[in-house]
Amino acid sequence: MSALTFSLKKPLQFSVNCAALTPSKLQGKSIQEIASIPMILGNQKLTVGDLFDISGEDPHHFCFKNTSDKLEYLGANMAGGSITIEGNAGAYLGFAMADGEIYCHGHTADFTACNMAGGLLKIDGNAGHFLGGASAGLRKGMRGGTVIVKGSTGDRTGDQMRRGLILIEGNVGDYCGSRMIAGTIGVLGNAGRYAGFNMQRGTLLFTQAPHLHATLQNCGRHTLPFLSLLFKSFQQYNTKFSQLNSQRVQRFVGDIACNGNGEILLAEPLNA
């Protein structure tokens, strides 16, 4: 069966909440029923059929075409199945996602994978601020799952992250891993300022020396055998991180300003 496909009819002037369009929420619905689902565009009350041309028949696999960064909350609260986005996605992609797989071929806006609890989210382009962080008013960021970013991300990546894995092949902005409780964030490119700020536990894995603040303590170089298992686990993903192989790292701990037991590991770059 071909994937259930939503092709945006025309460019959008305002943002649209697409949280209703996930495989688990549309199980058992016909194309006519899906097309009649109400949507809000600015001050207009429309339907899914007004915004998208709908085709295909596989209710477990969705595809969005002609996409726009105005399409927000794609894959929100997703509990299974897969979504492919052939273009850019708006804010809150994969919000509170629990299971399934999302593959975005373009860039994503802020709060991608925020409050994520499970599943796999892959992004070919860049992601905005607060990737894997907590949404406004909540104190728990990403709580599980895996995010792979081929490009770069903005500030506060993994803010208040509590569990899960984020791998970024490009650069990352300021305050990476801020207020982090647990989990792992890997960055192959450059990191901005204040990485690990108020970090309590968890691991930040860098291959380029970050600009660290005073309350992160340098513990020297170490050989950590567990890294061979960590790097081996990356091989299941199509990512450059699977090329890492050295167990020798520079280790920093902190943030000691908040009695943190987190760690920053500086590994050898891929071209070393």
Given for the second form:
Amino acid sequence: MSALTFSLKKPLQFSVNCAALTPSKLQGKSIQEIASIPMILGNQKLTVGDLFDISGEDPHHFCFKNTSDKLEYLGANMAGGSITIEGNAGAYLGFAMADGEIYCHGHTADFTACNMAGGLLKIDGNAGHFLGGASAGLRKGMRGGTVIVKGSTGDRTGDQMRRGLILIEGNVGDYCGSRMIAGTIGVLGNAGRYAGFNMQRGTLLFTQAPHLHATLQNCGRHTLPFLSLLFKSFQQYNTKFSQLNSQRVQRFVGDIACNGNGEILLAEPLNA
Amino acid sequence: MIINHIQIADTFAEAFNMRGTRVIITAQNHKWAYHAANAMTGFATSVIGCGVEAGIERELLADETPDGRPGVSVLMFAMGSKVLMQQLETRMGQCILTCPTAAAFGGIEPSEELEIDQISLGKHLRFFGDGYQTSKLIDGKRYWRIPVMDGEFLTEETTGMVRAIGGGNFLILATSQAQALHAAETAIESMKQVPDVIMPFPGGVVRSGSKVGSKYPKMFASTNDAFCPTLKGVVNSELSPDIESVMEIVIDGLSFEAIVLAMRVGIQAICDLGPDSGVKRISAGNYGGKLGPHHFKLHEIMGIKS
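Moving on from the form predicted on its own, kindly provide the form predicted in complex with its partner chain as a structure.
And the full complex, kicking off with our chain again.
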């Protein structure tokens, strides 16, 4: 059975909210019914069929083609199934996603995995700012699930993150793990300034020494037993993180400016 | 029934419902894993005086444990869930937390076939960290990292508790104490290969089998005089004149089938010693079948072909 495929008919001038196009929301609907779902583009009322060519029949596996960074909220509130995006995705990809799998072959915009609670989100390209963060007004960001980014991410990655796992093979911008409550963020590339700013708990796992601010305290080099469990859990994903194996790390704790007990672990870099 | 010139009595072992759990203990090497496990399973021979019955189930290689270090698996049984939970937490705190390099993990995985309750392993022990403890949720399991003087103590938050059976047993009747003990040791060596069971008494063998009640009102159990060789002339003895010593092997298991297998393997190992072993008869302890719901009939067990 081929994936239910949405091919964008032409480049978009305005952003489109695609939250309605998830496997769980379209369960049991015919292509005609899906095509008639209303959508808003700028000040126009359109339908899904006006924007996308729809083909395929697998209701559990969606595929988006000819995509654009104007397609926002793809996979929002997703509760199962899988979505493949053959191109770039707009802001709020995987917003409040609870289960299932999203695989984006291109880049994603800001607030990717915002409020995410479960499932797996893989991105081949780069992600924007506030990856795994909280939507406006909320005090907790990502609450579960796994995000894997092959490229780099912007500022405030994991801002107010509460639970879950973010693995970034490239670089991260400034304020990585800011206001982090718990969870784990791994970065193989370089981190910008103020990593762990106002961090309360959680783990930032780096392989390149970041420039740390004064309120993160060096606790020395240690062999941490839990890292063997963490590294073993990476084996299930197709990521360079699965090459990590040394439990020997430099441990920094903070941010003591907010009485935080979070940690930044500096592991040995991977061999090129 | 006679196997290799050794008589198998037409009787049964009477066993009871218990609650059981398994804990995986790992350490830097087997030496320290055993130090932790031996401490945890110490003074745990009988629920009558110890609260729990516990023992080492088997040694685990590094590739069999969650954290990739050498380890051992420990089984622990109690008459009720409350006692088991209390004893587990106490022994975790005093024996595993304190043992250098040791870590503890739950040993009973979720199953659709078994009714499993999750009980605290490190859930409350974490407060030893005085606020510096941190948790990690990895692949759906929560672990606690507690800072201690040798580094970090790592423990899973919970382990599974299942319905189990305690008190499977058989008696070895021999013509001398040395021969009875040698036969018991031989049986234990074979029974240690059986999964899901422990033999909780010292070396797996108990020499002081008991009966229910006593002439003394405050005693609810006393020596099993019918199997005491020095009382052959004064009590209604179960022993023939040539029997000079009796050893008992008690088995606790996570399932009826596991205890059956352990009993069969143990009895068969003794029978394989042959008539020169001095073993004359294999019997079993019961209370007339009125107290325990599980009956392990020796003839049925030994009639089952493996």
